[in-house]
Every structure is written in structure tokens, then in C-alpha cells.
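Single chain ahead, by itself, as C-alpha cells, in the form predicted on its own.
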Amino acid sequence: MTGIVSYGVYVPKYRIKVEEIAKVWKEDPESIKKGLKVNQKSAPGQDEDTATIAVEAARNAIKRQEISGEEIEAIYVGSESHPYAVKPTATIVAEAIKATPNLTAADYEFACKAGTAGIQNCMGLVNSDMAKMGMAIGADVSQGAPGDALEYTAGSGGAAYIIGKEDVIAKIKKTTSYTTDTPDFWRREGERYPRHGGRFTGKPGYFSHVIGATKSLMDKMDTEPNEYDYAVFHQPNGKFPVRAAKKLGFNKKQYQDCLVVNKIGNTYSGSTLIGLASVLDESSPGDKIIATSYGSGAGSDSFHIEVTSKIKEVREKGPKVNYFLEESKYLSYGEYARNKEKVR
């Protein structure tokens, strides 16, 4: 069966609170962090950029399970916030893990979900004998213009996930999707900064896609909520995971594991990544875990998953997610602003 073989996160250690940002833009921290549920987000040093963080999270994927990175024959990297317009991330995370250069790789762009989009082509890939194993990471350093709620939120980090059929940790028993030409967010070529349709973003883009696939899923898979230890989804705030998921018949053992925005914001594509792989860190085998993206534009991948055996000896061999929650430096505004650039 095809699964997970191996995980890894990094996200950056440095923090910026949402009093810090309200201030400059002379708002109600107290109000803000009331309607988003966040308290703070992860912020990108200097030298630190997609392809960076990318990198990290290969390397983590790599050791925790000792794996060569000649083993490693696709490699994608979905991110809505790559270094280069014309230069691939994949060729980047390929060289730094010393891949073999008999392999395909390519980066991916689907607002928050392209990491996951990334899993399903793995899939495809080792499922028909194409490649032994493959790469998907999901990584981001997001945007949001400045004084844009999307400054609060948007939040840096990422993922890597190793897929194959030996070796496998969590096994990947059925992935579904749902797929609509569903505008709520959006940023042209030469553009800065994202642009979104505000209120919009909620029950036509992030709830009808993301229960739209989760309940496709469930259906494939003859399932229903109270059968699954877990469930992942997407974080862009502090609430959305949460509505859906009730909405969908989880409780709230189900879904607390996963929720990191909070303290790192929307990691974008590599949120649900993030979350999942916090879940991978505390799982037993034989847990169900149900864990389903978002990404505006608009469209969700959802995947079930069961945790094997080889989990205990695996995830303790790579850093888990909450040193990276744990490991943090907190920036001022201005600090901050460098360091995305926001100042030229």
C-alpha cells in the first residue's frame, strides 16, 4: 500500500504578535485576535525564502528516516510564493539533498493546497511503478499587504512529505478532490501582494470545497466522522477549521491536535502539512486520521489515512512540530518589515 515513509517540517523562529502589527495600523489587537483566533505568526529571517524552508523540510523528511536522496525520484514543490517566476524551487531542494538527476521534478501552484496536489502525483507515480519514491513539500513565505487583514495571518513554514510503498508509516488509502473556478482570492503577474473577496473567501471558497471533498471521501471510503482519531484541515484562521469540522460531525478531540495557526499563522500551502505532520507526531498505530487542503481559486484534496506500526521508531528521529512552535525570537514591526521586504 501506498503511504507515508517519511516527514518533515521547518518553520522559521522568528515571531511577530498581533499587538506588534495592530499597533502600527492603530487597530484592536483584542478584536482582531477575537475574530481570527491568532495570537501571533511565524516570519522568515533575512536569508530565509521559500526554497530555503523547502530545503529544511526535505532534509528533516530525509533523516528521520535515514533515506538517501538518490532514492528520491519526483520531487514537487507547491508554493504560491516562489523565489523565482522563472527558475524552479524542485531543482533547488534537488541539489541540496544530492537527488539523482534521473528524476522528474516540478513546482506547483494552486493557492494553499499545491503541497498536497504535490502527494496525489507522488502517488500516481509509485502506485504505477514510475518512481520508488517521491517528494512532495508544501512551503511558503505568504503575503499580505501591508495594513490587509491578510497581515495578521499570513505566516511562513513548511512541510516535506516522502511517498512510497516500503517502509511506510502511514498508509494513504484514498484520496478524493473538489474543484471549482471559485474566484475569492487572487494575485496577478507583477502584482505584490494577494488580493482577496473578503467575507467571500468563507462559504462559497474555503466551506463548500472543503466539505465538499472530506464528505466525498467519506463516502468512498464507507465512513463516518466518529471512526477517525483525527481530522486535519486547512488553517487560514483560528475559526475556519474549527466551523468546518463541526459541521462535518468531528469533535473537538478530533480536531485539536492539528491546530497550530494560532501560534504560526497560515502557513499556506504548507499549513495542512503542518498540521497533519503535528498529528503524525502523537498518533499510535492503527489510527484513522481524515485530513483534507484548501486552496482558493478554488479547490481541496482530502485523503485517509492509517497509521502503521513503524510510527514509534520513525518520528523520533527528526525534529517534531512543536520544537519549531516552542523555538521562537519575536520581531518589531520594523523588523518584521524588513525582513519580508515590505521596505525597499
Second form
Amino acid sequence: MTGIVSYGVYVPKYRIKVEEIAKVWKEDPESIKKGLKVNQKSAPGQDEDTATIAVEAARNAIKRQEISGEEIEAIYVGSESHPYAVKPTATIVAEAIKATPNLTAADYEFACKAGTAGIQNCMGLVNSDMAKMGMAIGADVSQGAPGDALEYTAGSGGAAYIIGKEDVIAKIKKTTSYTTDTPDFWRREGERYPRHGGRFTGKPGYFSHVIGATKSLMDKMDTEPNEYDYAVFHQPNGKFPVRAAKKLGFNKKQYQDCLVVNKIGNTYSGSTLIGLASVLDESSPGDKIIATSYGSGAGSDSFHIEVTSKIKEVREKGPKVNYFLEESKYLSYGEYARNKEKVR
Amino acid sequence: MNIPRFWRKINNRYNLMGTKCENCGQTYFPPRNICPNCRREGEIVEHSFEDEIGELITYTIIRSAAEDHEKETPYILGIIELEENTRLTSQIVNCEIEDVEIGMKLKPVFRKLGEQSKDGLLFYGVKFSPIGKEE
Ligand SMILES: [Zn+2]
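Please give the corresponding structure for the form predicted together with its partner chain, as opposed to the form predicted on its own shown earlier.
Everything in the complex follows now, all chains and molecules, and the chain you saw is the first one.
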């Protein structure tokens, strides 16, 4: 059955604390931390961007199963911060893992869920025997305008998933999506920073789609929340995934292990995929996982995943999510702004 | 850097692809098409260094740089030995200036090397980073 053959994660080493950002804008860090349930976020080095993060994650995925790049016949990179407006990130990744030239490749955009859309595409290609294996990546170096609430959470990171039929470490038994035209967050062509509809957008945006897709998947699978060992949801802040999980009837034990947002912020297209990776790092054969992404604009992709006995040998061959959570160097706002080229 | 020159070297820059002389075993990065030891007897084949752990031979701290690297200063520029007698110059990243040490073990990482201009091509390739605790 089609599933995850391997996975790889990458998060830049730099962090900035909520206190450091709040100091600049004369806001109260405690109320921000309490409101967002985020203490710090990840930030890229000055020579890191979505392409370099995607390549590092892709190489970690390749390394885990000792796959040769030529076996990857499709690469999709989902991001809202591709380095070029025109010229794909996916071809840079393909060259850097030696998958060229016999493959199909494209970039995807759908706010924070472009990476899971890539997984669905790879599943389609693999299921129809159009590709032996495909790689889907979600990676971002997200930007929040200076002084905007998003600046506290917009982080950097990514994850790559190799989808195939043989040697899977986790079967993807079903996926389903929930999509509408909801204007909760956008960035116009040529604009540097995104805009958003503010606080009211949580309900019609995040909650309606995450809950809609997750419920629809459980209906199709004829499952109940208590049948899952882990529940992974997109993590724009620390509050939303917990509230969605509770509304759907999941308990703390099921959702708390994958919450990495308090340490690395919202990694946008990387968020759900890094959360899922942190679960795969710890799971046992037979475990059932439900994972639901969210992309503003708006849509959710939900996956029913079952871990196989292959997981144990494969996951030890690459850096786990915890490795990236521990490797960290704190920046001042000045260093952070310089790295992000905010001050010109 | 002009575009054709960059494009021709993408495989070398992204994947540390060099060459090796099958006759005497010497490796080359950047790649050489003729082995200076063996000349005509030499047999040059492609050789990837991407899984090699390098060692820092010497370094310098760059405190003022040309305009295109101005924003990055100060940074560490090192000479790294990949295999015996195969050395290259590269920026050392993920390393504080006070932590750099001759002899430290380094791994290749994928980074942005620069850009042609504000609206020009981005150049990517390998830099080196200290090996993490778990590796
Ligand atoms: Zn020779």
C-alpha cells in the first residue's frame, strides 16, 4: 500500500524569544506568550531560505532509507516563500539530491498547506504507477511585518516526505480534503509581507476547515477519535491545535507530543509535516495517526496513517525533530532583523 | 559570476562533485581533468565528496567584504581538508567566531552563496558547518 517511505526535517539553528521582539514594540511579553502559547520562534541564518531548507530536509529523507536520487520521479515543493517568483524551488532540490533529469517537478502554493497538497499529488502518481517514488516538501522562511502580531510566530523550517509503495514505514490509508474560498490571510504579488483578517478569522478559517477535513476523514474510515494514538494539527500558534483537538474529541495524550510551535514558531508549510515527523520519531509499529494541515485561503488535508514495523530501523538514520529543538542559538532583535534583511 | 559559468558548475557546487585519478588515487576539488602526478597515465573519474567529513586546516575572520558579502560580516572563511591533499576554501556557518578551532570536524551544508544582483540569479552551493552533538 502507498505510504511514507522516508521523511526528513530541517530547522535553522537560530531562535528569537517573544521577550526580545516585544521589547522593540513596547508590548507586554507575558500577555503575548499567554495569548499565543508560543515562547520563541526559529529564524534562518542570513544565507538560508526556502530552497536551502528544502534541500537539507530532502537530503535527510534520502539518507534515512539510503535511496538514490534517481529513484525519485516527482518532486513538489510547497511554500509561501519560494525564493523566486518565477523559477522553481523544486528544480534546485532535484539537482541537489541528484534526481535530475528524469523526473517531474513543480512548486506549490497554498499558504501553510502546500506541502500536504504535494503529498496527495505524490500519492496519486505512485498509486497510478506513474512514478515509483515521489517527494513532497513543505518549507518556509515566513515573514511577519515588523510590529504585526505574526512577527511573534512566523518561523522557519521544513520537512520532506518520500511517498512510495515499497518499504513503507507508515501506510497512508486515506486522505481527504476540505476547501472553500475564505479570505483570512493573503499576500499580493510583489508585496513583501502578508496581510490577514485579524482575530475573527480563526473560526471560519482554521477551525471550520481543520474540523471539517478531520471529521470527513473519520467518517470515511468509520473511525472514532479514541482509535488514534496521535492527532497532529497545523500549528499557527500553541492555542489553535489544542482547541481543535478538544473540539474533535481528542485528549492531551494524543495531541501534546507533536506540539513544537512553542519552541520553533509557526513554520507554515513545514508546520504539520514537522509535527508529524516528531510523532514518527517516537511511534511504535501499529500506531494510528491522524494528521490535518491547514492553509489559509482556505483548505485542510487530512491523513489516516498507520505505522509499520519498518519504522524502527529507518528513523534512527536521520536527525530527529528533537535534535533541531535542542540545537539553538538566540538572536537579539538587531541580529534577527539583519539576518532577515528587514533593515535595509 | 556569469550565468553559463555558474550553470556548468551546478553539480560541483551543489553536490561537491570532484574528480579522482584511478591510477594514483589522488582526488581533486575543484575537479581536474588531468592528473598532474600521472599526466597521460592518469585515469580521471567523477568523485563525490558530499559524504566526507572535512577538517579545518586554517581560517581567517572576514571583517570587511566586497559589497555582495558586506551584510554577512564578520564571517569565518576556512580551508577545509576533505581527503588527503584535497583542500578547498569555504565559509564556515552555524559557528560563532569565538568557537572556531583548527582541527574541528565539519560537514557540508547547502546554503546561498550569493546573488547576481537584486533582481538577478541566486547562487546556491556548499558551505561547511560544525558537526552536531548527535552526529
Ligand atoms: Zn594520478
